[in-house]
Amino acid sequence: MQIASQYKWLWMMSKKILVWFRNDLRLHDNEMLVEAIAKSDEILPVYFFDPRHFQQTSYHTLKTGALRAQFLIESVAALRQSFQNLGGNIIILLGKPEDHLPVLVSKYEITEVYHHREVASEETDVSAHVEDALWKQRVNLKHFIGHTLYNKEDLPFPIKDIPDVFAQFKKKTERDAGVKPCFLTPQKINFVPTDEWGALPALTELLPHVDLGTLPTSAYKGGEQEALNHLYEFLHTGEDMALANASLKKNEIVSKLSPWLSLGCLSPREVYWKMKEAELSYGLKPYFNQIVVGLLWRDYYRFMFKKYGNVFFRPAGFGHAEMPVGQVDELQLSAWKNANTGHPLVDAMLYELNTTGYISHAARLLVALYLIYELKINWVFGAAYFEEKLLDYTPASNWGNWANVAGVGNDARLTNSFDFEKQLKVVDPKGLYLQDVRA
């Protein structure tokens, strides 16, 4: 009896950490997961399909459209499979984290909760609500930052002093900061036992009021292994794949890694170091540097959101005067969304966006310029539409880019530097883009 009591006491004293996954759906290079495993006896992975992420916005768009929702479901399913391969699982719930986490903490006698902090206000508000709820249970919510190539503590300046001009940010960061090595992928995990892992929601559960029709077959499949496979093929297939993925603006190479980066199925540092390995085999390819620049842009906008917060969501942006949204020509906006503007190249690019969930940066710039400067429609309607449609949507990159194109961003060098006609001449001078889309 005494021995049994001893074992019961030891079981009750074991440390259990709940690992709350958000946009970090991977095992590789995941500091949060590695530390949770190291500092606990057992972990309990959890993911929430938050219904707020699938609601309608004030701009009459969805926060998450069907293609992106499907990509998310696939990514969570892949993470579940990874845990199952290690003898465990992940709890999947449809609901608000602040409602369910306190219940899980109590039920499984959790001693600490780990999660990645986001930078946009809606996401940080959720973290704050969770932290308040857990505080009442005397349970700590530990924050991790794992979405960037460079850690904020490794930057050569504090957040408040980060240069607003991207070129300056890039120069100083590349010169004075280093990219840390990746964390090792866990090979063994002890899981908190439970039979209540929950089921993956169907697309119709996430978007019950949306006529889904027949979804186009996407070229992108969510999940960590899909991301790693795509990265390997891009780096090692050679020039043929690189050129096949090139946009037609100045032969810009498009790696198309961003959908997996946005959900954290792929770590920016994994991309960087795998690229460095490829350099040893093939030498420095021109498009390798473009990959790094793309990762730096992601870092830049994320740190700008950390520095300035919700300014990027205001129609006036960083402008001195308030800018009302104003009246919008619904017919023109609808034509733009439905790739029916009458401008062949703009329509081709929007058609590609609507059917695949992805277009290159050059295409995004062109259709944004058309909406803002040709149709005279407020830029926030375009940003909101991209939020719905883009597989690689992140608040910082999307709203930061749109604000700069609209001339209300924080980088003074980008403000008022865009011209639709000039962009048109360099994007597709030979009409090859139209031929490719129609094919």
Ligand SMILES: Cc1cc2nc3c(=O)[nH]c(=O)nc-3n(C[C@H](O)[C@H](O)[C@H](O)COP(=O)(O)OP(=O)(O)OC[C@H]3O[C@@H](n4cnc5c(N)ncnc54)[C@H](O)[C@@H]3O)c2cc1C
Contents of the next structure:
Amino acid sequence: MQIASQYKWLWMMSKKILVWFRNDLRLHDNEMLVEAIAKSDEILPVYFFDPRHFQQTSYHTLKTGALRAQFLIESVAALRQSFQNLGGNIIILLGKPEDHLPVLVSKYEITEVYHHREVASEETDVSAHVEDALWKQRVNLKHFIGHTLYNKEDLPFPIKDIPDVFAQFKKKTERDAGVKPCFLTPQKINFVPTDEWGALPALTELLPHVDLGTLPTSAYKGGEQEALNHLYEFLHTGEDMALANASLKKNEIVSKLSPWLSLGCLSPREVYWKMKEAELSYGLKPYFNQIVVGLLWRDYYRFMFKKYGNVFFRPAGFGHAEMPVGQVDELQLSAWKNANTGHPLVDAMLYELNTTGYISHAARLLVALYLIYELKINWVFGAAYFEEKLLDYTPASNWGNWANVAGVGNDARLTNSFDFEKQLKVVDPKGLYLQDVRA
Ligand SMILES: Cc1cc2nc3c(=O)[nH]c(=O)nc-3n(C[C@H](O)[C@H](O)[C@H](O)COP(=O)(O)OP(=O)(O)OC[C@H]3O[C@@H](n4cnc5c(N)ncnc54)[C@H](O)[C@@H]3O)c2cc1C
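Can I get the form predicted together with the ligand as well, since the one above is the form predicted on its own?
Expanding to the full complex; the earlier chain stays at the top.
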């Protein structure tokens, strides 16, 4: 009896860190996880399916459509499996983090909570609510920033001075900052013991009002191992596959890594360093460079969100604050969404978006230009629709790109640089896209 209470005392004294997973669903290159393991006796991994992420928006779209919700469920299931392989698990809850975290902290006598900081306001508000609640329990919420290729601290400028012009951001960052090595994947973890790990929600629980009967089978499967496999395949056989199957030229090959990057199943540094390894075998391929530029765009939009915040969500963007959304022709908007505009290429691309959750950058540009400049519908309706449909949706990349295409972004050099007719010529010069997508 005496020994048991001694152990209980030791258990209470041990340092237990709750690791709150969000868009960082991986074990590789995860500083937050590595530090939690190093600085604690035991960790308690937790993931929340937050009902707010599955609600309707004010644009009558869903914040998360069925394909991305499914991809998310698969990704969390894969993370659970990775922890189970190490003899542990992850608590999975359907609910708001600010409601549940204080309860978990008390119940398991957690000493500190770790999480990754996001940049868009809805996500940072949740962090602030959690921080307030934990503060009352005298528990610290530690923030990590692990989503970018370049760490914020390594940039040659503070956030407020980051150049608005992408070309300048790229030039100075590549010249003056380095990409850090990846953190090692943990091989051994001590978990806080519990048998209340919680069940993965079904798609119908997340989207109870959506008709899921006609949900297409996605070509993309969520999860860290799927991401690493896809990266390997792309780096080692991507060129052959792409050239054999599609209407692409060598410099138009796309990696399709974005869905995994968005949920953090894949780290951008992992992509970078694995690409450097591949370069040793195959030399510098033009599309390797294209990926690095893509990752820099991704960092840029994320840092711009940190710099300017909600401006990117305003219909006027960085333009005149009073600019109205304008009258929306609901019939035309609905035809655009349903791939029924009558323009064969635009419709083929929207059809691909609706059925797979992915279209290439060139295709995104084309359908966005069509909505904004041909149908004269305000860009925010398109951005909200992409938010629902894209597997790779992230607030900064989506709303940042849309604002720039609409000419209301913060990079003055991009204003008026887009043209529908020009884009039409670059996007499918051989007319093969239509054949591919409808096949
Ligand atoms: C209107 C519009 C909306 C967009 N919405 C999103 C979005 O919600 N989420 C998203 O990840 N990307 C978005 N993009 C950017 C880009 O189109 C996609 O990242 C890219 O098509 C993903 O395909 P990939 O993985 O094959 O890219 P690759 O060309 O192989 O590039 C490698 C990676 O770099 C990043 N990247 C490349 N280009 C961009 C870019 N212009 N901006 C930001 N990141 C980039 C992606 O993470 C991508 O996976 C949008 C672009 C437009 C024009």
